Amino acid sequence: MNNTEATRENWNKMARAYEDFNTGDDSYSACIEWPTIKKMLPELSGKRVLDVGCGTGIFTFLLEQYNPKRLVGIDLSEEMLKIAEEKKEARNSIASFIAGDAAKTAKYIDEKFDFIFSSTTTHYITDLNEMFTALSAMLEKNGEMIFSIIHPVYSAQYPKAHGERFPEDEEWVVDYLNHSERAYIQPWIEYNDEIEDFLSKSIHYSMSDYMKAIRQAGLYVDMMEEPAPPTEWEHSTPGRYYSFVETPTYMILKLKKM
């Protein structure tokens, strides 16, 4: 089984657990990512929008609130897309969803977009250069992208993979310049009593890896944010609050063509 097939199988298994974990009012997506992304969004009314690695459509439907004329999501996991389609029907949404490898989006979608978005997808991509170059070619001349990525400092602490062995707690240490494959239990699996624990695997990229791939694709960083957790978490869930302050979870990049 190659990396793409393994990733698809992994996400198919945990699609419903992911949806349940990430759609709560206190989810990381709702409380940390989206408030920052909203401030960075360009004008989307009447525009063509692509969501790369859309999963269950969490951000796809948030972007639809800004009245794009075309809205497309692509994801590797068929089970994630089944949930997205259920939500589409319930919302009477204009979104279209395509099953395909986000790293090779142009293989599945032959059109250009005014805005391309992606949340926490890049650390599953084995070739950043290929992905950013392909997406840059799909972007209209004055188009923009926003990529919310797992912060390189955060992904650096993911335990290094040792076959199918589960990592010990003490293996969660920052190892920034080591590009070994990482293996860990996702939080939506760890805290879900209805699903058996299993390993997820991904890639750690450094800040320079991202900057090189972005520049090679003919893009530049227009804005960069490292969102903090909500201040109210300091009192309601101080352990979680200070863990996010110590090790930032997200780095959000707004990109434009050179």
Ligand SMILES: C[S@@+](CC[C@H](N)C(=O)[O-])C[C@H]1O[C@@H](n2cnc3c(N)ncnc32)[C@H](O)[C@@H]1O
Contents of the next structure:
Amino acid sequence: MNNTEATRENWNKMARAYEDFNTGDDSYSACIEWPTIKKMLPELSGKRVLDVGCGTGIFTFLLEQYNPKRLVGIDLSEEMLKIAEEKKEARNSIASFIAGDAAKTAKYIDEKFDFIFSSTTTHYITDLNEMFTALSAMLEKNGEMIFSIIHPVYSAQYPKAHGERFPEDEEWVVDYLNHSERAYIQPWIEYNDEIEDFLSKSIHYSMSDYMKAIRQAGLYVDMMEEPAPPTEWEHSTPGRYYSFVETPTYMILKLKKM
Ligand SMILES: C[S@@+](CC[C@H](N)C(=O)[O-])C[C@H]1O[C@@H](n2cnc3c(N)ncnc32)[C@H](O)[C@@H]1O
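Let's compare: the form predicted on its own is above, so bring in the form predicted in complex with this ligand.
Let us now look at the entire complex, which starts with that chain.
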């Protein structure tokens, strides 16, 4: 099984747990990521929008609120997409969902987009250059992208993979320039009663890995944000607040085509 195939299987198994954990009003996405993304969005009304690694469609449907004329989500995991399809039915959405690899989009999608979005997917992509180049080719001239990325400082602390062994708490330490595979228990598994101790694997990329892949794809960084946790958390859940201040979770990049 190659890495992309393993990632697909991994996400198929985690799909329901991910959806349950990430759709609450106090989810990290809702409280930290989305408020910043919202301020960075270009005009989407009447535009063609692609959501890369759309998962269960959490952001796809948020983007639909801005009235795009076309809305496509692509994801590796059929189980994540099954949930997205259920939500589409319930909402009467215009979104179309496609199962496929974000690094090989031309195999599945033959059209151009005005805006390409992606949230927390890049650390599963085995070849960043290939993915940014493929997506850049699908973007109209003067088109824009927003990539919300697990912050390289955050992914640098993910424990290194040691086969199928589960990491100890002490293995969560920053090891920034070490590019070896990472393996850990995701928060949606930790707080889930039905799945016990499920190991999830991903890749840690550094800032320069991202910058090189972006430049090579003919894109440039127009804006970058590192969102802070909500200030209310300082009083309501200080432990959580200070841990997010200490280690930023998201790095949000707005990219333009040169
Ligand atoms: C952390 S989830 C994010 C889902 C969604 N963007 C969100 O924020 O709720 C990561 C998603 O990336 C997808 N993924 C991983 N590798 C992929 C690839 N090569 N091509 C397409 N999707 C991929 C997974 O299946 C999973 O749904």
